[in-house]
Amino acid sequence: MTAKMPSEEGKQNDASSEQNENDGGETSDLLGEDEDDEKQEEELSENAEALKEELAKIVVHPPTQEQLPKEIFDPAEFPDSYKENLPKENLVLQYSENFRRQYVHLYRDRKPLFLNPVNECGVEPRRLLSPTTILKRQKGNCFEYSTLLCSLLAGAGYDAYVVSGYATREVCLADESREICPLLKTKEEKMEEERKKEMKKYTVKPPKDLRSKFILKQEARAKSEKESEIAKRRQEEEEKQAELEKPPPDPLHGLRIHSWVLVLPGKREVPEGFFIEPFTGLSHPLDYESYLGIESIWSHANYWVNMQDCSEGVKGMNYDLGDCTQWEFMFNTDKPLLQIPEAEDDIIEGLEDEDGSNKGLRLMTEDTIFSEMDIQEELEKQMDMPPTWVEPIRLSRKDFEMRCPQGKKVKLYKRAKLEKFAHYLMRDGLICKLSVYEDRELTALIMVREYYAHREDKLQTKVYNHRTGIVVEYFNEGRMRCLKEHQFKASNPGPENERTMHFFDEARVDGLVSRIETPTEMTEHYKDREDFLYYKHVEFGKRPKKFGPQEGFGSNNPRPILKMVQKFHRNRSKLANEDIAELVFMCSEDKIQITYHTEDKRIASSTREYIKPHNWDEKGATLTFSGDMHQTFQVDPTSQQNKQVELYQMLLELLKAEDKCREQVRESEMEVVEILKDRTREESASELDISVYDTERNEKAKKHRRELERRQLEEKMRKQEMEVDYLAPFLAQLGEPEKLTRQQAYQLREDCLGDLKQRLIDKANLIQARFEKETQELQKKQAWYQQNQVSMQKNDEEEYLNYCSEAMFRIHILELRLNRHKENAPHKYMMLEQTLRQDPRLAEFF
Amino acid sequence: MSRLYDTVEPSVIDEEMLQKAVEDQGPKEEAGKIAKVEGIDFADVKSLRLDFKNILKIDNLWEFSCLTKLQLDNNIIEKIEGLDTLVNLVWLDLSFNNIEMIEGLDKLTRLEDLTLYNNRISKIENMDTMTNLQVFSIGNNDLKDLENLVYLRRFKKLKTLNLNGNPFCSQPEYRMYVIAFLSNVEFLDYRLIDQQSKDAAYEKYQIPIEEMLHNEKQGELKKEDEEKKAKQLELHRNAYVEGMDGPSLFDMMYSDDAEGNRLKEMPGVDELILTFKEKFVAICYQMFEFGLQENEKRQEEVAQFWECVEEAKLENKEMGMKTIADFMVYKKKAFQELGQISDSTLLDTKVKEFNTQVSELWDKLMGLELQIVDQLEEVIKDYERNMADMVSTFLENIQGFLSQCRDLENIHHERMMELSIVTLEKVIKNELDEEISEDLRMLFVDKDTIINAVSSSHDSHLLKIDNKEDDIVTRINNWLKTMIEQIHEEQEIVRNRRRVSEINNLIDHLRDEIDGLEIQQGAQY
């Protein structure tokens, strides 16, 4: 990212303060011992000798700030561009100097402007680091962290200024210990509007009240005495804490001297201007009451000084840039003026020679020669400022990923602490942990937050309840049996206890919502089931004592079940007088019981009871089946009786549904069990979990890359060894230069291409030396084959002709090589010539 | 096939064999003894078997009414015939039978899955309201032409189909062809049709096929458009302005006016009508505009009122369902007391306690019901007023403008008049340019005939807006009153009546099942 910079820069300094160094951002002390002196003086020529008896009393303190060790930078450090000013940004110098001397000409009573500091390179303490040096210390002042800030901003887009202005101790101290915490705030409750009854023209009217009305304005108006009685007594005592709390007072205040953002609208879709305030990273709104008053803004192009009252903060500041009444600016700006020059330009002027103190500071001062106008022209001309003389800022993904110095960060609110660290540096994947306390001491903890990242158990918060000993756990999506968020006593950890668990209904297949635990009770929620069920409720009993050595809460020795409750959602496609409702299993009374659904213009609902056959739980057994063991009220009275076989058989399915739903107990239990466990082996083993994409922190990827980058280094050595270098027999020659002469370049050339061709030549003469041999010998042959041919005998014939074919094959051969290599020769020459010209070695001659 | 009449004697269904399969085929077991000792409704039967039982003729069903599925298979049954009754059959198997024709199974409009394997059937037909046909099995029949097959188009849902053993499974193209052309079959003759052989088949008899969908396209559109028509016919009807954006009105003047047709060959008449009907239907055609709006904001003023209603009872029911649920809580306690009691007199003050408990929850109840039957009773008065005031206004405005009508009418009339006397006056001096015909100038002999015959005319005219006029207030005024009946007999008696009794029901069970409590007590001291 590369950002420009306010470049005002220079040996002379105009700070008005001292800055302290602010060190990691927390605290930054802007106390101005000259201020405090002026005070003193000021008392003292009211009144010499009351000034006297308190002189005695004072006891002066050396300057505390002169104690810091300074930091020295070590200018080797920094490239030029930080060290030397370029002629332009002497010229920008000149005029920053004309400006400031018109301006304290004009303005006697205002304070010096934050002009042309110097930077890490200059000498005296006053001074402005460059946000790339603030970026790698990782400390500075409020000065220097608007710089940094505003640069980014200004580099991404945003039309942002630094502002200097005065703030109150706690903004200048980022002391927030008064100020709620920011994740403590609970996001205001949309208080959700009773909906009104609408009005409709045939709604009935209400039935009418037949209670006295007296009496009830008289409960109504006891009622309200009573309420507002309370609420003043909240009230009063709000007010008395607030005032226990209130800072004390500031004897600066309003002479803090601070620097913050500004971000105004236009740009980058900001719909209306905000503050930024640097040390805590917070936007506030212009009328940010903490802010108190604004000396002079400036960004990279302009510097502008605030012409407006402040007696009231920043409340109801203009920042329209333009308007020159109002902001004083440095150099002629391309922001739209307010007026418009031609035609009031002569207004202007007027109000020049009436007013001269309010206009003359455009530039013109005794010692300038040039008319207004030809300042205005030259101004236009050398109006583009120099290019910025700071690095580009880099932020190495590490830093930002480490976000403070070692990652570590605690900061104080309001009765509680947050400690903020970097993403993986914590081994159980802690990130941020918030501790809320009862008292502004932090001594009584009340809750304990905790905030995790990459878990590999998708932990993602942690509540501690320190009062009522509860502890929350949320989860991530992911996990295995869906588990969102968990709450038990720290005290009772253990299966069949006090907890709640809920869980992500839409990724289980049992669409189980909730699961609320007691020693003696289960009860669970559900969503979307295709059975219609959303709720169940079990009772337990006391397991049965036994004898024995003590059972863990194994399948082995499971709790009686007293009751069993299951309610069911309305099932459209069935009657409502055979859509269950509720069926009660009542266990211990070997009972069912079922609540129907109501019809829809009905008020009451079927209801049925069965009696369990004795031997119901007998394997195998026939039930018999009575009709006393059936008991039924039905709404309509005029409905069909049931059949006694299909009371049984009903019978028989509730039966099994009892069986079923004393399974699904079974399981939810193990359940709990099976995900206590999980919880325990977790904790002990927190590995964190690592993306893929994540090459800097997963070993295995890396360890897989660097085998690659091994293997692509050895191809490489290969290769080299396999390309020859041509030239080397005759860079030899020469001795092996380090650089070549261009005559000596002419000479490799020359030697190179001469030493090819005649090898080429070579070549070409010993295929024709062996061309010849080869004819010869078969002319040879042949005249002797003439000379015997008639004493020849059949065998050395053959032989003969064997060889003359042969040889024939043999000379064509090398005729054709002969040819060939003719052809070729050029070819090759003209090659080595190209490849030689474009040799780095001795490209630059040719 | 079938077997020789003279071998065994067919059968009768009759009740003794109905009886017996429904024993042999319900329930089982301990439940089977209860049924048996219970009796088993015919009506409650589910499913019957009647097969290998020689039954000849299909007859003593109707009392099976919830049959869902019935096997005939292998009988001798040669016509189907009797089943009207069973129309909530889902599975119907009359294979291996004598039948020689589809028919009688017109109302069995759930029928799924049907079979008629093994028969002497030659041609698919009256199955068109089997809508819901899934499986169809006419497998071993004696089916020649293949033409018949694209009656089973009809069936949308038809994905199993059994031709197998059918005289023309023997040609060539046989399988290609039905694949082509009943597109949605999945299974033929027990094997799955691939997609290869379905693109292969629609390459083959792409020309024909396309243009049947083409013919079924433009059908269905007909069809639609029809439907559309309908509605708005239907529509219009509501509004009680049918016909009126048409000169229907008009023409229907002239419907039965036979003077009024003749007097149009009249000279200069044609211009009359030309403009008188041009108004005319301008006239109608705003009260036909008007017609819908009011039609409009009647239906609104409806559905308002109705939901209204429902509102307010909806509001009733939950307040009375949780003043029941709140007693229910409470009796559960208080029954789980009593249990435990073992003191007389505690459980006479209990019990008395419930009782009144009882009592108060009924007063409750009806005190929820008398509030509602009050509000609803104000509301629908105030429902039968606006709507009656909504009537005259909508009556009065279509009156307005059927006068109108009479207003033009009786102008045109008057021109008509002038028109026939200056004719007239022609016709007797012989100076008539044009030829007219014979008819006519059969009413110009003198002047009263003519005169008569434009006035006959124009009070047939009159009688027909008239009429329109009486059409219109009779029917909405009908429609007022059977709505206003309605919504009283429904909403306020019959509504009332329901609840009244439900909450006395409920009561009566409340105090039977404490008595009955009482007494189980009272036998255990």
Given for the second form:
Amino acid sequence: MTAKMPSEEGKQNDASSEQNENDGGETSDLLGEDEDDEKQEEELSENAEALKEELAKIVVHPPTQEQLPKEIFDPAEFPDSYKENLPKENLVLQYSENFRRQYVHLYRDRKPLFLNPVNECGVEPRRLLSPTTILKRQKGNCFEYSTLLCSLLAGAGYDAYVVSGYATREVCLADESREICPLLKTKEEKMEEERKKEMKKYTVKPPKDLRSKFILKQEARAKSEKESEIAKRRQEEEEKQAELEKPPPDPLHGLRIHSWVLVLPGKREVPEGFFIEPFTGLSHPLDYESYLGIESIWSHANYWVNMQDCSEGVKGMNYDLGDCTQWEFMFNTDKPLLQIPEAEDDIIEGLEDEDGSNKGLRLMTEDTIFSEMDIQEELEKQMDMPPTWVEPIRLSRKDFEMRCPQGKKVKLYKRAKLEKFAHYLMRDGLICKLSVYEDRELTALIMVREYYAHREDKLQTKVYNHRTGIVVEYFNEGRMRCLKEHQFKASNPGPENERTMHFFDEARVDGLVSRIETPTEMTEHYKDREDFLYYKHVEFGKRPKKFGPQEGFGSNNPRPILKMVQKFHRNRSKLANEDIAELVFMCSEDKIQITYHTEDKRIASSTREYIKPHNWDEKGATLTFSGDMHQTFQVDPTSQQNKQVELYQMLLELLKAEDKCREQVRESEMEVVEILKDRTREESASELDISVYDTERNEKAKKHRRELERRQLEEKMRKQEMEVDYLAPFLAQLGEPEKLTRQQAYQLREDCLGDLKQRLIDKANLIQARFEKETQELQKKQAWYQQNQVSMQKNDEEEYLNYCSEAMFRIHILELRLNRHKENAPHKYMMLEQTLRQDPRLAEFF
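If the one shown is the form predicted in complex with the partner chain, what is the structure of the form predicted alone?
Shown below: the chain alone.
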């Protein structure tokens, strides 16, 4: 069997030999092709080498992660409390370390607690800077912001705590680009329910509604279906838009650590607890969905660990810190603890006998007393927290007014950008600027709203709509001409263009409420006027073209008035047929139309029309009037007709009213021009209103204060120069001795007192001499008057009486001065004597 069966090797050898025999003829044919392939391979290898050399020039370096330089503080800048721990602080650290070990042993699957970070100087009080350092640096993380905010709230009396937990990506990164700007949120208007009027017994019943109830029901149903369809469509669009604007999924959702502030009720009349986001300063309810969980909270008194389930975020959490089943505390707290029944209580309840006696309970009384004593001892052993090691938080007035670093802050919202500036930082008084865009990329600008403060022109808000090109300015009260709101087109800001002005009518004498102007019309509305005018409308024509240089706006080139309309409220002191409701001056047609008020029992009004005489505009001319120049319609045909003289007098009054109305229109035009000039000047050089009590910013007050200080200094120097040594002339007589003898001192004293005495006597003699001279001149004048009294005229008598009055006045004054001098002279003498005794050069001798 084995000989008959060929081996596999034999079969392969046979096959190979046969193959060689078959391929023998083909080998010679393929030799030429192999040589060509070798040449091609040599050429490709050369090209590959060249390519390799080119690629070798390109060098790729892997990116290196740059680590931010760690901020280093100089320990010399901080007090010793920042660098060293007190014994009680070390004891607190031991408590916290013991608490941490127990927590890690019991809850191995939870994150480590944020218990003892280091401060600026590397001392345990990872790293937590003190609130004072955060105020100086004006930057920090969420934990440092929360600590600072909680410190301020606790100092103000609030029950505030720092929270360590988890939040969404937008909250952790302070990303408000998907939130609506607070300035764009509309206030929800409360819909007041219409109260049905109570039908009294004797009230007139309303007429019956004769409309078909079926048709009304069908109309109401169709209207409700249409409204529901519109609401459904709007809701679908909002849902679709919300789905498009939904943020991408966060791979770290639920793992981002964040810190915020919790304020519990009870203090400062806080009705219910709430959260405060430290990055934005906004308050949120306790079930805020962006907060995903809480690990722990702490305050200046204790530390609590959350033992509740946070699978649904912070919804439904209990914030009773005295409940030790929900919150595990580190130190004994002053919060009222929730008493939990233990197994011993159940045993005591089971010790009652069937007959109701408490024998077993009496056996446990002694142990219960001892347990209460132990609890009392534990309460007495409560640990007092050490005093704070942080310097007091001091916020200067300048920092408080700046509000943020360098006084500027930019916040991005959903299709809006909000820029905030500190007060008095911008020269034009800008404190807030809101830019609204059409897209989320903030490229297509729709509207810009600017808020101002402390402006002398009282500008409050300025809104510029980039779509319509309309600018609206809002002003506060106190402005000249009482402008409240100004609306115009930015492309045509000059006069005689489309604009609307609103005014504070209470502050204006004419009661003007608004003025609406176009190139051809002007409309004014009034309120609470004595003449009952409430509406005025003027139509203008085109200016006639004149040869020569073009004239600008003003009284030299006014627009021609075509028509003036005035409307009045009802004046109850007049009859309706005599009380004008509408007065129309057809200036282009030389007509005056009058429409009177309608009587209560009439449905039509009386009218009157005048045609003005041809010479009505000539000054001093006599006006001609005829019956065909007047037309009237009387609602009551039985009423008495006006006489021709009365109609003529009415025409004169109407012409005067037309002139007055025309003057008021020109005054309104000039007022618009003046307002626009004022606005141009105010925008080019805007000035801020600074209080006189703001000594830092008020340059005028500074200059005035410096001027007063300079004057006081000059006055002081002048007084010092004027102060002369009263002993100098007498010392000069003695030869300026360095040291006085007793004899010289007595001599100085006698000479000084004698000189003062002589001067006082000389002054008294001088006053006496003047008194006698005035008396003699008065006597001479009186003697002259006695001699010439008969021949004197009236003017001479008046001059004499005036002279006598003045002379008596001078004599009286001299008499008073002499008496006063006599009274003060002894006091001056005694004062000088006292001064000499106290003089250091003479004090040793007296």
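Basically, rigid core = biggest C-alpha set you can superpose within 1.5 Å across the two forms. Please read all numbers here as calculations on a predicted model, not as lab measurements. Residue numbers count along the first chain shown, from 1.
Residue displacement note: residue 754 has its CA displaced by at least 2 Å between the two forms (rigid core superposed). Core-superposed comparison between the two forms: the C-alpha position of residue 773 differs by no less than 2 Å.
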